[in-house]
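Taking the form predicted alone, here's one chain by itself in structure tokens.
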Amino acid sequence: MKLTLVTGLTGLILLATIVELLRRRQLREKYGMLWLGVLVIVIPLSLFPRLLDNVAELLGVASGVSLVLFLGIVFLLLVCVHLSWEVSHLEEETRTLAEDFALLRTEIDADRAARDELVRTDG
């Protein structure tokens, strides 16, 4: 009973934290919705742990704890793959922006040199 209460309270605290981060715009909506979806599943299962045992039995898993650990690991692996994809995309975008910036700087330097040359020849 004590673990059920602690787990339920932890889920509710995480829910409030996610909502607050979304409200302050410190967490993007797509990630907020992901975590809210997880909490919608976790909170009821934490308050009614026997439901998990029933689901594990239906899936042929030895216990609800084994099912939670397996699903948790799979979920975290999927999050890692997604975040790796996001980082790769941002690295490519950063490289492209740096190249564009270098081209613009070269163009500005060339324009300044041409202007300085024009001023010297007119002066």
Contents of the next structure:
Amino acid sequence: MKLTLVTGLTGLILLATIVELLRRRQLREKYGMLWLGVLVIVIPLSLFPRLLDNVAELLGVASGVSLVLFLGIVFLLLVCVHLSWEVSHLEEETRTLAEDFALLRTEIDADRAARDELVRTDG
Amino acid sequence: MVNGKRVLIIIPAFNESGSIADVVGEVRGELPGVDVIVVDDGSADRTAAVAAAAGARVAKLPYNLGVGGAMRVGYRYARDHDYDVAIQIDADGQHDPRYVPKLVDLLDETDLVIGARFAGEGDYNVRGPRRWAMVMLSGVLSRVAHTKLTDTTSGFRAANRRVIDMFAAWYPVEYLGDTVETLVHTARRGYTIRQVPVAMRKRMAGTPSHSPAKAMIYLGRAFAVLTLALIRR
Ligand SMILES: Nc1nc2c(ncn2[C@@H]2O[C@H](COP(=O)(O)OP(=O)(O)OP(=O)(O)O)[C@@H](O)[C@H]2O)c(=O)[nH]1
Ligand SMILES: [Mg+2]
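Write the structure block of the form predicted in complex with the partner chain for the protein whose form predicted alone appears above.
What follows is the entire complex, opening with the chain shown before.
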């Protein structure tokens, strides 16, 4: 009973945090939806940990709780992979930005040099 | 100048080299004295070059940001160059620039004017889940905005200075954010919204961004985006 209280409360606090972050526009829609989806699965499980016992038995896992732990770790790994992918993407974008910036600067410098040259020959 | 107002036409374009020249040409022909900026959103084709040759000012983004990202560039340009009115027009030629003076006129009493299909004029038809999504969006958004809105995802809209200032500082890049969320945000901040019936034409070239297979997903996402927009502040 105590355990259910602890896990259930944790789930609800997480849910409230994510909804509030979304409300304040601190989370992009895609991540918000992902975490809300996860909580929809996690909260019932935290209240009724025996829920997956049947599925666990079918898969040859001793108890539903171990199955949840296993799935949880797999999910977290997937999230890590996804974040690495996002970071790679961001690095590629900042690289493009830096290149654009450098190219703009050479163009501006060339323009300025040409203008100075014109002023010198005229005056 | 349209009716004494300085007007900027903002055209977000992504791989539209087949139609952008005609669209820019038509706008400049029908509306002499307005400025046109094409925001090329990292197109892989020659959209930027073609638009510039047709006489538009071009802002070329280094990579694709989505319609919302492109539009904020346009609104920032409008704010920085002190335009009275900013009007968004699609690059595929579906919007008829001859409606622009009508939209601009309404901006005297209204802050944001939407050129809407399904409002009597023209014969643009949509069926299936996409239609259900549109019905849901227009039902809820009409209530939020206290006015009848039949085409909430329309990319044909005119903004006055107050809305330009708001959009220049805040414009979502998220999916459907550029249409649905901006409407909720605008209405919630006390600005007035009105729609004007417009006839919609067929796209001139290229392919539409939505396929029938994606319609069901579209409905789900529209619902999610709408819910999110309503709980957000
Ligand atoms: N900036 C930017 N513009 C885009 C992007 N995708 C589409 N657009 C532009 O948004 C406008 C509308 O796109 P469409 O594909 O015609 O979408 P739609 O009008 O809602 O759908 P259809 O009825 O099928 O034409 C056009 O001007 C496109 O060039 C993008 O990724 N970035
Ligand atoms: Mg279109």
